[in-house]
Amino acid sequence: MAYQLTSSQLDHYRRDGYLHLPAVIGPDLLASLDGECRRVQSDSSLKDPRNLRAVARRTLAGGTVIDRYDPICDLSPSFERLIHDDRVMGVASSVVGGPVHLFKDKLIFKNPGAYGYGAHQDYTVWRDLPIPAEGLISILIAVDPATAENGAVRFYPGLHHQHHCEDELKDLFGPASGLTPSNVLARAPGVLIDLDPGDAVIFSSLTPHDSAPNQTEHTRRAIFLTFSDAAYGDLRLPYYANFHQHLRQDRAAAGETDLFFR
């Protein structure tokens, strides 16, 4: 029988817009993920700043560092195994209420000194897709421990019942673009969740969340998987085609040339 969330867990998710699930990933798969994360991060061909898969992040020291690969499912059999893991798929289908498709997947390294992200709702950049917000569910999977010191993700409970950012995004990749207004965040104190490796957090595409910089000397790796309700079709390929088009335009405007996807 496929893994399913309990009615109590679903009630918690529906009330807060997120749910912490300890020890979702077993030790064997976790060890494999750890090794593959190390391997791909050390691959100089992937870290090429012209690679559309690699996304840079500002650092506290004033520089930039490649801090994310998006997508990752084609980089390793271990990542593919994670996506199709019974517990992962079961969690996603439990929330959506039926079969799901993989929509988006990324690995965030959160390197030492890397900045965090301002409070936002993921749906802000997905709202033009032919699917409602409740048809998109994300799962954060911790590869490393996540703490306040290394920039663990903070969630704002109960603010997922509506979209709070209606303004048009003029700068899709700007750090101040698409943020949740501060007066909205004031309604619910954020909850920072400490995570152990293998823990997961499921959260709605409308749940505001943010993170602080990594103030430690170690990476804080986390994999983010987003699934879509299969009733709306497979949205992955059209989404990434559009996403890469915007990336090319943004990087071309910054003077970057010879872009590729590897």
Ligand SMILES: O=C(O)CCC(=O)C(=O)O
Second form
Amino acid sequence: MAYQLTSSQLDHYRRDGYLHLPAVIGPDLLASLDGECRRVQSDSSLKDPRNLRAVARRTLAGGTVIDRYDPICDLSPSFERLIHDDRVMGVASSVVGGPVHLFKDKLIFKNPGAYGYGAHQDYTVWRDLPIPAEGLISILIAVDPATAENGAVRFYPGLHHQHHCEDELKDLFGPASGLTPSNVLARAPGVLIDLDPGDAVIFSSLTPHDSAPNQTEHTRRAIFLTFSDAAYGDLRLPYYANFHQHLRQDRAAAGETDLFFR
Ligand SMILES: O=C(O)CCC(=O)C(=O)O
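Having seen the form predicted on its own, I'd like the form predicted in complex with this ligand now, please.
After this comes the whole thing, all chains and molecules, with the earlier chain placed first.
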């Protein structure tokens, strides 16, 4: 029988809007993810800032670093294996309550010194899609240990019953865009979840979350997979087409030319 969450795990998820699942990924797959993350990170053709797949982030030292690839599933059979992993798929479909499609997949390196993320609900950037917030769920998979020092993600429990950001997003990719208001966050102290490699956290597209900069000398790599309720169709291709169009506009406005996707 396919892997599923227990009813007690589902109750926790529904109450808090997230659930920590230790040791979801087995040692073999984890070792291969670790190797493939290293390989793609050192591939200079991917790290080219003109590549739409590669996203830069500011660092505490005042520079920028390529800190994310989005998407990743076409970069390695190991990433494909992760997406189709029985436990990963089972967790996603347990929460959605039926079959799911892969919607989005990204790898965040959280390089030494890379900035964190202000509190936000992922749904804010997905709200125009033809799917309700409950139909989009994400799974964070830790490749490195995550701690307070290296910028582990903090989740705000119980704030996932509502969308808290009605602002029009003028600067879609700006770090101050689409943040959850502080009076909303004040209702529920955030919970920072320390993770071991292979752990997962499943969270709703409405669960506010944030993270601090990485203050250590090592990466804090995590893969974020988002799945959509298959009842709303396969949204991945139209989503990425639209996303890339916005990225092109944003980068062209910043004077960047010769953009490509590799
Ligand atoms: O990796 C992190 O520190 C947080 C990333 C995040 O919140 C996001 O990509 O939505």
